[in-house]
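Below you'll find only one chain, the form predicted on its own, shown as structure tokens.
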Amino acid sequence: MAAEIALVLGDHLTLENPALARIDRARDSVLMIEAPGEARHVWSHKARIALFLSAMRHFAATLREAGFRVHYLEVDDASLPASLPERLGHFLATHAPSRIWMCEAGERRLADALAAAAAARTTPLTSLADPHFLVSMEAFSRWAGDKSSLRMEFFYRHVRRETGVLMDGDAPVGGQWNFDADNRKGFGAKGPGLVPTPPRYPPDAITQAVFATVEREFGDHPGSLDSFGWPVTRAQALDALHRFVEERLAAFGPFQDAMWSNEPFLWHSLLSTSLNLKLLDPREVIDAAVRAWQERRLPLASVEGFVRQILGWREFIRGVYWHWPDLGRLNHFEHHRALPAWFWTGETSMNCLRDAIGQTLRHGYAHHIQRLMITGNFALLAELSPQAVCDWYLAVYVDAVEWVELPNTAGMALHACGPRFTSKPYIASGAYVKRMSNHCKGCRYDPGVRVGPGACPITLLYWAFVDKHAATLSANPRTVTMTSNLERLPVADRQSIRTAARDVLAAIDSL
């Protein structure tokens, strides 16, 4: 019998990958493929490329140590075609395995292309359910049924009951399902104070070789490798989990939505890269947080707020991605404006956007409120194309895999999916930025001014958006306050807002 292969993709770096259990180590092989086409599918941040390649190469070494035979195709092999599916086809033509096993891909585009490449060589390919997630696709579909809209809060409560996580019998521990009211504090004028330094993992020889390849092959891509210190091995990921629980989880809850200039990490976990590469299992992450509450009495609000992100939002977003295959084509508000050039440089006079984009280019990272309420909020108010914005988010963040990036960006940040799984557009004026950060201090723009010299573009565009969509927003209990405030403005002021917004959007590249 011809040998079989287990195809291990770059975001399935775990020995629990079900494809590995289907092959005979004495006869069969593992195939891992680096492909320049994946780095260029979107104009990927150098740190994103380096993270995937380094983690993949370290995992290949782990597989060899475990007794697997590994075929490894490197990104700069000029004898091979550029795309991952084409490289798979070339391997099949050369080695003629009898079957391919793989864990289901995290992106619909790639899943379809790999299946087509195998079919073209008449090689059977079996895609196996991903055991990494707590909720299977079948279980999510049963929960979702034929509903036209879904809500994470109800899903979260359902999964809490199913798993028993933070439950006291049939009731949530602490008597409430979430502690959002306790977890939305700003720092005030004094700032965050002393923030624990998160762990950084110095690049070893493998990672340094990856850096050299990235600079040579993708030197024109955005971002920098200078501050790269992400976990690239299972041992490093476990250490990062331990350090977060020990040093930052207690203060994570109350300040998870706060921002501060030149403080890119604050008390955030920085575990999304390890989770999305599968270096960490969500069960062990949740268990570590819950144990910290049980054994060390860490604040329940912080622990629940963190568990909610993993058990609730992460599982929900993955289900939504596969439940609705058209998310990437939706454009609820019919927005089509191109991205400003400064999205790729951070060179804008708006302090909040300069800080969020600047740290993104340095680290490939911004926390969830920076993504939702700074870059996302601006993109929605400025009527930027959802497809262009989604490509940008997929390109610039090191933790970006499409199953998690697309629903979060299109659905949450841009409301491009309408009410399918969010009850309102997440929009805010400059007053929100001022309350939750220090970005407005010393900014060229005043968050309290709607129109005229020094008016904050975010404030102006917020009022223009509310004015334009007043009929829809006034019919929604969660946004009716926005239109009530708008109606207090004189007619002449509303017209001035419309005119000024048109002028600002026409000059968006110079903001």
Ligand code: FAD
Contents of the next structure:
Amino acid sequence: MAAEIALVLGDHLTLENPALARIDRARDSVLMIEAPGEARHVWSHKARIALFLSAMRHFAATLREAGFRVHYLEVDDASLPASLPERLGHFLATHAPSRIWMCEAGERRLADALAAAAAARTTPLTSLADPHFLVSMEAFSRWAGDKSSLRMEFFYRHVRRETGVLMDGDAPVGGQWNFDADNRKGFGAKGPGLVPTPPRYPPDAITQAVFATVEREFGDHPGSLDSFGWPVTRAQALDALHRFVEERLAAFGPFQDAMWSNEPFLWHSLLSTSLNLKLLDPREVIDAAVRAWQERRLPLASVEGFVRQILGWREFIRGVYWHWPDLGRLNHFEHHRALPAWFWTGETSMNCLRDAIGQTLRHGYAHHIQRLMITGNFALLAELSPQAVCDWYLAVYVDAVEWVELPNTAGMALHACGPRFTSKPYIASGAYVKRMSNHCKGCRYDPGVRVGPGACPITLLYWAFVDKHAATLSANPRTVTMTSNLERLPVADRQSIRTAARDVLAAIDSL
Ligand code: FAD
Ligand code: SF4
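Please show me the structure of the same protein in the form predicted together with ligand FAD, now that we have looked at it in the form predicted on its own.
What follows is the entire complex, opening with the chain shown before.
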């Protein structure tokens, strides 16, 4: 019988990958494909490319140690076609395996293209359900039913009940489902004080070889490799989890939403890359946090706040991505403006955006509130095209995989999917940035000024947005206060907001 293949994609780097259990180690092989087309599909940050390639090469070594035979196609092999599906087609033509097993892809585009490549060679391809997630797609669909809008909070409660995580019988431990109200603190004028340095993992020989390849093949891509220290093996990912729970989880909750200049990581876990590459299982991450509460009495607000991100948001977002196939095409507000060029350089005079984009280019990382309330808020208020913004987020973050990036960007940050899974557009003026960070101190703009000299572009565009969408915002109980504040303004002020916003947007590249 001809040999079979387990195709292991770059974000399925676990021995629990179900395709591995379907092949016979003595007869069959694993196929791993690096493809330059994947790095160029969006103009990927160098660190994002390096992370995937390095983690894949380390995992290939793990597979070989476990007794698997591995066919490994390297990104700079010029004898092969550029795209991943074409590389698969080429492999099928030259090796003629009798069938392909794979764990379901994390992106619709790739799932369809791989299926088409296999079909073109009449090689049967079986895509197996991904056991990494706690909620299967069938279970998500059962929960979602035919509802036209879905809310994370109800999903989260449902999953807490189903799994028993942080439950006391039928009730949530601590008597509350969430501790959001305790978890929205800013730092005040004194700042965050001493923040524990998160672990970074020095590049070994494999990673350094990857760096050389990335600089040679993708030297014109955005971002830098200078501070690369992401976990690229399961052992490093487990160490990162352990260090987070020991050193930063206790303060994670209260300062989850806070920002501070030149403090890119604060108390965040930096575990998204390890989870998304499947170096870590979400169950072990949740268990580690819950154990820290049970055994070391870490604050429940922090532990619950962290568990909610993984058990709630991450599972919900993944369910939403597969539930609604059209998310990438939606444009609720019909926004079409191109990205300003400074999104790729960070060279803007707005301190908040310079800080968030600058650290993104340096590290491939920004934490949730920077993504949602700094770059995302600006992109929504400036009426940038959701498709262009989604491509940018997919390109610049080391943890970006479409199933998680797209719903967060299009749905959460840009409200491009309307009310399907967010109850309101997440918009804020400069006052929010001032409250949650120190960015406004020393900025050439004043967050309290809407129009005229020193007016903060975020504040101006916020008011222009509320003015433009007043009818819908006033009909929504969650946004009605925004419009009641607007209604207090004299008509002439509203007119000058509209004119000034038009002028600012016309000169968006020079902000
Ligand atoms: P922490 O703040 O320590 O949170 C813990 C974990 O919870 C994260 O590692 C992550 O796995 C999970 N998590 C938290 N929030 C979310 C969320 N909204 N959706 C899914 N998982 C969540 N996350 C990605 O993994 N990849 C992306 O491409 C991505 N794009 C985003 C785009 C936008 C516009 C926004 C607003 C959010 C995006 N997120 C994305 C979610 C979130 O910002 C990141 O998961 C988080 O910042 C990663 O840093 P961390 O590991 O330090 O997270
Ligand atoms: Fe950002 Fe405005 Fe504050 Fe400057 S003043 S940091 S632009 S919110």
